[in-house]
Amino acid sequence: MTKKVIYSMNTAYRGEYTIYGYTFGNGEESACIVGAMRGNEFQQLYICSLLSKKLYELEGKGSVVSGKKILLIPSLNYSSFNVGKKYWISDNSDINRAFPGNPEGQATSRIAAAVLNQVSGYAYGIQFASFYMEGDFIPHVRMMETGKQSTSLANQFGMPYVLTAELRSYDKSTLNYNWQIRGTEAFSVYSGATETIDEESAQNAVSSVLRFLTRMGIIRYNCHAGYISTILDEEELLNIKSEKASGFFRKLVRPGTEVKRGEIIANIVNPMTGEIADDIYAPTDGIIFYTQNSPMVYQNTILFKIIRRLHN
């Protein structure tokens, strides 16, 4: 394992700010893995720490294939971790909305430009991302529909689902999009948590990446075959909202739970009286993909996303 400087700059109040990466093996730029970009992505940073340890062990055993190099960048924004903020501390900007970046721009734009310069050219790019909605969800690989995406390659992670999503205007300022545009096969891996550590899903995320690297001929590692991934379009997910009431959110199901049409999956509780203000029913047979995790919800909040049983 070799530690390298990805980017360094002076900041107004905290002196020099340096982003580090760790390389394993030598040779062609085979795979680049990027972790936390935001100061609340504890799960993503934790996964990188587990993966770094495992890759170091594999390198020591000679299990990184000769002529292959892996770059791991655990965090682009450790300053926000240090002060308990989600975004960049000086201007509240989001690094993953700053790509491709500008070397002469604001701090997050300079970081994005420098990082993209370092990670471009790798055959495969993997980002441990946080879900765009706060809550819990089934672990999956997400791909933007840029015209360059490959669901067959995404299947090689062996995760339960591969989720494809129509390109939105702000997606063009993300690392994943700019990776793809520059010729890297890019994947966003979602492990099921963000602001808390979920040990089981973290270990599964590490296994999925090791499985992918093995199948791409970058490392030698014996691992479980994983899942035959189900490919979903994000538009196929059905939103279930709190249409009639606001209040305490008492959910009765978790991501991955199979539900039947008409089954009660949550209650909205009046915070003043303790009475049930509304029952939330499953509108179709399916599998819960996403659940809101806020203790209190407003009216018309998305509470669940459900994978519909298409044969019913």
Contents of the next structure:
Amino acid sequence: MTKKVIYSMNTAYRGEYTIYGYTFGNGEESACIVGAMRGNEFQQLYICSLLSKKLYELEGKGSVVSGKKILLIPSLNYSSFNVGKKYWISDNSDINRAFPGNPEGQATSRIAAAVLNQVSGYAYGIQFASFYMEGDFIPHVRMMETGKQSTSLANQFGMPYVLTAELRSYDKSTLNYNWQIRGTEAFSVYSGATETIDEESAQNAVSSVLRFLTRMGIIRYNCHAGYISTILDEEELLNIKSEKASGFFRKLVRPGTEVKRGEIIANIVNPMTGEIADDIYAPTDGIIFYTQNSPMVYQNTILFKIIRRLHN
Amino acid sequence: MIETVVSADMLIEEVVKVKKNHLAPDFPSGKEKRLSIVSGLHGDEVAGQYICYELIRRIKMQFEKLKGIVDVYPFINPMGLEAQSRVIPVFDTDMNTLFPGSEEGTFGEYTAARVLQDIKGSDICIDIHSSSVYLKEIPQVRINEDVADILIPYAARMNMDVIWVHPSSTVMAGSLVHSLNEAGVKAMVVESGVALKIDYEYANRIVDGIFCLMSDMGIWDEPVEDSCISKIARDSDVAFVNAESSGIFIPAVSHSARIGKGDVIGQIVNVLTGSVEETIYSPRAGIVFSLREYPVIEEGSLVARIFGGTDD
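One more: the block was the form predicted on its own; return the form predicted together with the partner chain.
Next comes the full complex, and the chain you just saw is listed first.
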């Protein structure tokens, strides 16, 4: 394991801020893994810490294939963890909306440019991402439909689902998009949680990355073969919203739960009276893919996303 | 007539409502032109609050001159205005990245979709901004390159110092004006001053500019002359000046003043050692178009923009 400086900058009160990367093996730039970009991505950083330890052990055993190099960048934005902010400490900007970046621009733009410069050229790029909505997911690999995405490669992670998604207006300023445009096969791995540590799904995320690296001939590691992923289009997921009322969100199902059409899957509870303000019904048979995880919800909040007409 | 465009129950008891004031002649013919004025997408930008008040007050003073429709939407992000938050509180999302929004989406996307739908059908829309807490801006219209030829004749009547043709975040994909232009509404951003403050001189000029436009559109039955001939700024006309050190910025020039090439814009000083870390010089002769307002600086912070001439 070699520690390297990805980017370093001077700050007014925190001294030098340095983004570190860790390389395993030598030679061809084979796989690059990027962790937390936001200061609330505890799960993403935790997965990187587990992966770092595992890759170090594998390297020590000679299990990184000769002539292959892996780069791991656990966090681009640890200052925001330190001050309890989600976005960049000084101006609240989002590094994952700053790509491809500008080396002469503002701080997050400079970080994006420096990181993209360091991670371009790798054959495979993996990012542990969080979604723009707070909540819990079934673990999955997400790919943007840039025209360069490969679902068959995404399948090699052996995660339960591969989700393809149409480009949103802001996607062109994300790492994943810019990675793909520069020729790296890029994947976003969603492990289920963000602001809390989910040990089981963190371990599964580590296994899925090690499985992928093994199948791509970058490391030698014996592990369970995982799933043959179900490929979903994000547009096929059905949103269930709190259309009628706000209040406490008492959810009765979890990601992965199979539900029947007409089944009550949550209650919205009036915070003053304790009365049920609304029952949330499953409008279709299917599997819960996403759940909101806030204790209380506004009206018109997305509470669930359901995979229609699929069974466990 | 006050109308509610979108409303949603908040967590406990309160309701968030986006409202508009629909100002129209008492006996409309059905062929009236329609101008929409939008403000408060960013909750820390308050100049638009005064502009909406003053515009409505002046229209009501001489209501007989109103020959078309003026829809005023003063607060698109009302929770942000109450909470002094640029973004949508709780969701921590910039409202002006969510357009065109989605009826199926979560709170912010749903609001964006409803607001967009309500404004569609307008002939022209002006989205009023007042910078951020970091920079003070001269009064300007911002438009994106792809619609510049269509919009410049209208922007020129807005009584602003500059029309800046630039892919700013407020006119890029995801913004309200970008979605409106795609929907056939001529939409532009007015930017001036600094967040959290109202510059009444700038604000009154913007109100005068809106009356110029209303007169041209046949909405206001009185000739109105603009007092300012706007200069058109393309990207090559504007130099960005970023800090290369950190500390406290002490300006040496006034905002909107003329500056010569090589003149000192300001210094960045170290508050612990009492030393000057960096003296920042102007790369060209011109006008101080934007000037740093918030004094805490990090490497990369935008200190000024200079408009005019070239670097040579």
